[in-house]
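Next up: just one chain, as structure tokens, the form predicted alone.
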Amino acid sequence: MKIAFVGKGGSGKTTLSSLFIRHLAAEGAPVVAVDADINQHLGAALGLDESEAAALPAMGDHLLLIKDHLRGTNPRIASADTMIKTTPPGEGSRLLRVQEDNPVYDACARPVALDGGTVRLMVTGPFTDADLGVACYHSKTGAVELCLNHLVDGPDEYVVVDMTAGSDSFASGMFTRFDMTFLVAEPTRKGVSVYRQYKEYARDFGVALRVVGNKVQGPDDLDFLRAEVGDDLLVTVGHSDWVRAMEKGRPPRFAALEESNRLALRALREAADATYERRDWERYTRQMVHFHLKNARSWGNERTGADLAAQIDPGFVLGESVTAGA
């Protein structure tokens, strides 16, 4: 399952995504966690101290390695230099699995021990002084999009991505790479405005979107969210002493999380798991091709000096059945 957490800045999406990751790990599920936010806080939310979080390898720094590994022996891709963030896999491409060892994980992922299990954590890397005025953050998240395009995950395997704030996800096709998108919304006009914008942009792409109400303090907040987002509201989360302790760097054992919040996390997993039964690999592959062609025409062909449409393998459909031969 590929799961995204989105929402406006300050909504609590990093906190909620870290709680969900902890919940999955406590239940023994294999998890790859990805921090794709411009503000890199997921590592700290998972218990790393500042020096440990700062030492995490940036995926953007290993982009050439990622491209070269994923390219494999695909004859349609002449070199790693001609791959862009939307390049889809084809015959001969190497695919990634959640539970495997490979050069991409060796270079970019680090194990993080949590109550009940260990997860792999990958980060895009922070926006640096060298990037100021010459790059956008989406140049960093391109490494994540490439990996998602080449990832084959099965039931009860999880990739959880803490996305950029607001509607920035729509600057690429990455918003279509997920089985479930959880939008974290506060019970405020600004909180639900991001929901409306996200739902409008995603409307024509079959994006499964559910709302997690955060910082809900009483019936009035709940009524407000129900009136504004309707049936898309899945669960709500209120004050948590456990989260407050975690934010101070002194979290108790995860089993001490409040019962109401444990039930909310269970509901998130059940909602995400239900989407796997409806997974459409053909549509998933078509959407990859759609955004690759858009990016090729817009900037990719000129940037690489190649006809990137030629990278598309018309007979290839990503799916579990192709993993062994890819």
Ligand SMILES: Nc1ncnc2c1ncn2[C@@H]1O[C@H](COP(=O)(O)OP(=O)(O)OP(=O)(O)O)[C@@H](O)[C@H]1O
Second form
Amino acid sequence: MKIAFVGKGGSGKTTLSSLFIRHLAAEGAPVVAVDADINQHLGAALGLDESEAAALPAMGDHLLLIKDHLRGTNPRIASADTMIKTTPPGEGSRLLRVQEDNPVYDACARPVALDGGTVRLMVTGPFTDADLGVACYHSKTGAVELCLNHLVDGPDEYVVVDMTAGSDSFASGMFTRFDMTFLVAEPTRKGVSVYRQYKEYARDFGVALRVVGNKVQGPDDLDFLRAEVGDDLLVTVGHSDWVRAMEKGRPPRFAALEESNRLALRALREAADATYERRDWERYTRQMVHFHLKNARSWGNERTGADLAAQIDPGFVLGESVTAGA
Ligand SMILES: Nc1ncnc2c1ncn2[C@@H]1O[C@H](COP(=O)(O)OP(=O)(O)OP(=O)(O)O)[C@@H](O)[C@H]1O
Ligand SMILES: [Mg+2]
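What about the form predicted in complex with this ligand, after the form predicted alone?
Following is the full complex, with the preceding chain placed first.
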């Protein structure tokens, strides 16, 4: 399962991603955690101290390795130079799995021990202004997108991405890469406006989007969110003393998380798991191709000097039955 947390800056994306990751780990589920947010805080939210977080390898620094690994022996992708963030896999490409060792994880993932289990953490590295450009060839989120597009994941294994709701994720198609997108919203007009914008983009692509209310303090907050987002509101999370203690660098045992918040995390997992039966690899592949062609036309062909439409393998459908090439 691929799950994204998006929302307005400061809404609690990182906090809720980290709680959800801890919840999955405590239940024994395999997890790859990905920090693709502008503000790189997921490592800290998972309990790493400053020097540990600073020592994490940045996916953006390994873009060439990622591209070279993933293209494998795919004859349609002549070199890493012509591989852009939307280049889809085809016959000969190497695919990634959640539970395996591979050169991409060796270079970019680090284990983080949590109560009940160890997860893999990958981080894009801090963004520069250039990374936020829609057309950016070296984009750091591009490294994440390439990995998602080459990932074959099953039920009961999770990739959780802490992400921005920025325009580059809409342009590249990254927002369509998830089984479930949790939009974290505080009960404020700004929090809800990000939801409206996301919903607009999501509608045309069948993106499963649910709202997680955060910092919800009472009936008035709840009424506001219900009125603004209706049935898309999945659960709400209140102020958490556990989170506060964690922020002070003294995380209590995860089992001590407030009961109401634990129930909310369970509801998130159930909602994500329930999407699995609607998993449609053909649509997933089709959307990958759609956004690749769009990016090829708007900047990729010019940038690489190649006709990137030729990278598409017309007979290829990503899926659990596809065996890794090369
Ligand atoms: N439910 C909560 N209880 C207590 N504190 C919270 C809660 N949710 C978020 N916070 C606090 O609010 C602040 C912002 O949260 P967080 O960093 O998770 O937001 P974000 O959306 O990831 O922000 P950014 O856009 O900067 O990445 C943090 O200090 C966090 O500890
Ligand atoms: Mg954050």
